[in-house]
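Single chain ahead, written as structure tokens, the form predicted on its own.
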Amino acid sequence: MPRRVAMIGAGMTKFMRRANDTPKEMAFEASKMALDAAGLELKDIESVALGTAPDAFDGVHMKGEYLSDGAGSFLKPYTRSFVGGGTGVFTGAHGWWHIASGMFDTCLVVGEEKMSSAHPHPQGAFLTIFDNLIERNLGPNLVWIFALEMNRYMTKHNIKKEDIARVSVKNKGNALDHPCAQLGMKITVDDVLNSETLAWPVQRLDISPTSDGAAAFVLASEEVAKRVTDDPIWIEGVGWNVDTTIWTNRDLYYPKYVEYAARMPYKMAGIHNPPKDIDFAEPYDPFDYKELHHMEGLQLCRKGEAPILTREGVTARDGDLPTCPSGGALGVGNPIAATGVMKLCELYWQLRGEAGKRQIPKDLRTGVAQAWGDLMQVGTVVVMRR
């Protein structure tokens, strides 16, 4: 049986456009800051779990052993994991297995990107996952490429546009309590109906900005976490799960990716009924339709669901399910690797009490967070618990 694995301190820089810190600071600036709310020092960690994305991002190759030393790393195990977007959640599960395993009794667990250093915008980065033959000649970009997506999927379930830009004034609105958040702001459907459309059904108010930052938080064994901290918060179950690149044999509307990869923490926690056994959820929201698809995938609604869910009020901060409660990457930012990490940073705080204006006002027990990478391909979730 795997060892229990807590989570017993988390930091985070501000996300925004960082010209004047190295991706080295802000990683250096989030691990000490987990640490310190750990109550440990660098010499108290055994293992280190890096996540980021590509090295074009923050402009360094082999950006990961160029992060070594700014994680904390000097002279200890050290591991950089990268599944695009889906990157920050699972770092979050690679850390767990190091403790898990039995191998470690501490892990530093820390996710950087420093987007802005990709010119003339993250956009070109993109284009070197599309297949070389088939697809690449073609030029696409993320942002047509979801808008197929997302224009299937309010096909598929005859969903209005505005019942999808709720989420962006929900999301943005909840990152004005937040105090790292790049894009918190009070804006109405209206404004994103009325924002630039990029690739439709695509608008500009849709999409989560360029982020630069950091997040980390600190793993521990069950016997160090009930030394160090009266009040751990438990990892319960971790899943992934890959699907073909082959993203065109599919049918977009459901995130099947994501609904496997659920399946696996869910048993590991022993959550047989995820709306009712789930208090509250940070799904991967880098455009606004992809937290309602998300939801789905979660098993948290039916299929089609979730926008009703969210013109109901029910996913708001005081609903039944308050989903991004943090501002999620919409508002707080999304610097890809480390969006994910803030998310599981965020089940902590907010089950620990600790979320300060953004806290949910209910007793919180069980929470999910969910991240998404590459090409509607790869999902990865982890359920804590207190």
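In this text, rigid core is short for the largest set of C-alphas that superpose within 1.5 Å between two forms. What you see is a predicted model; the values in this text were computed from it and never measured. Residue numbers count along the first chain shown, from 1. Compared with the form predicted together with its partner chain:
- Taking 2 Å as the criterion, residue 24 does not count as shifted between these two forms: its C-alpha moves by less than this amount when the rigid core is aligned.
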Contents of the next structure:
Amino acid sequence: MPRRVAMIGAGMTKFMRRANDTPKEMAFEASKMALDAAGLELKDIESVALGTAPDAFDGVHMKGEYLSDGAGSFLKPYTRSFVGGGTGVFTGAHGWWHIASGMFDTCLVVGEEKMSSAHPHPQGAFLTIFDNLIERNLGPNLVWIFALEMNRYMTKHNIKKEDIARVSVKNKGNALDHPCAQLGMKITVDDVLNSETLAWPVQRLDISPTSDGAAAFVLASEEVAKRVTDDPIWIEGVGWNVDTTIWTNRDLYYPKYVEYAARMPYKMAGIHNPPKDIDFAEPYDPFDYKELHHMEGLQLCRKGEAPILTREGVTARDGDLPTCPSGGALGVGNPIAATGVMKLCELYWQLRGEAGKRQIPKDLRTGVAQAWGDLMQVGTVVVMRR
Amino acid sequence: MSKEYPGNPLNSKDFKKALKTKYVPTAEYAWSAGHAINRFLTGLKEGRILGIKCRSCERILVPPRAFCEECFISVDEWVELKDTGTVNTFAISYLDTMANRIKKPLLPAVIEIDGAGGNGFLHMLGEVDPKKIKIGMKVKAVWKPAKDRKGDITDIKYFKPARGGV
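The form predicted on its own done, now the form predicted together with its partner chain:
The complete assembly is shown below, putting the previous chain first.
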């Protein structure tokens, strides 16, 4: 039997278009804040789990090793995990098994990304995601995969663009209440629909920004958690899954791998009826339609139903099933691995009632966070409970 | 949750003034195509689209691979497919490969190759009004002249609407 694992402190930097701080400095700031929040010092930390995206973004080889000092791992057992855009939420699983296995009693978990170093933008680094033998010579652009997936999803369920745009309006609006947000904005559905078309159906305001930032949290065994806090938040389940890179042989309208990733923590946490048993969610929203796609993969609604719930206000912060109360990647910003960690921090702050102006106005017991990535193929899911 | 969050954003003007170091990587790669894609690309050079059949699950795999990832067995039963198919999904891209804005859109699409049970590959659409592209549209490959083909995915110039298609 795995041991119970608690989150006992969280921290993050501002998410920024362009930070003066180095990646290592940002990792340090977020880690230090998480330790302070937990009331621990670095000497109390037995292991460190880091998540960060490809080295090519930063142009720093062995980025895990480069970041290690900033992540508080000087002369400690340290590993970097990486599953593309799914990395940030995966660190919840990565850290969890350090404690659940009985091997360590404390683990500092850190996510960091600095995307502004690649000039003029990280497009060149993203391009290498496409198949080197039969795709790259077609001259693809990263936005294509989203446009192709979004079009398939919209067409399959006959979804209107304005029902997708509502996600962007909601999340950027929620982010106005987040003190770290890069892109909190009050916008309308028309603003999204009138924004520049990049690769139809994707328009400018459908997309999260590129960002710099870091986020971190501290995990502890039950024994340590009960000693240092009266209000631990439990990681009740973790899951992850990957589909094939041969993405043109799959129907992109539905993320089966997210469903499979979600079924793991749901089983661990005894969740049988996700829309009823889960109080709020932080699905990964690098594009507005992705939040909807992921709600369906997470079994929070039926296939094709997420846009309707959004239109009806169910997913608003004061709705029955709030999604991305933080403001998400669309509003807070999207420093890839740090975004997923931010989502886990948001579950923690919401469940403790410490989310300030972002606090969901109802009793919260269970939340789920999810991230997604690589060539539309990775799902990572964590369930937390107070 | 504490009130002060660390981080020092730079605006464009400050960024210009900030001390920086710079580096432009020079990294070149040459990838061998492997067993399955070698044959696939050779087929394209000959003006043919080849798939490979898994004897266990009986799927026609396009793009072909040396093994079936589901059954986890080697596959070697090559089948020649038609050069026609169906648009599975598409985009109208005003961004080129380096995200520069372009006026005449690129039209990437996933093409389900006829006879492959819904499987297919990424390619481009051409000779079509972007406004008239529909998912489910029937299309046909437009090949480069034989002398210009070199065993590359671009030996097919693009797919165009098949006659009487849509």
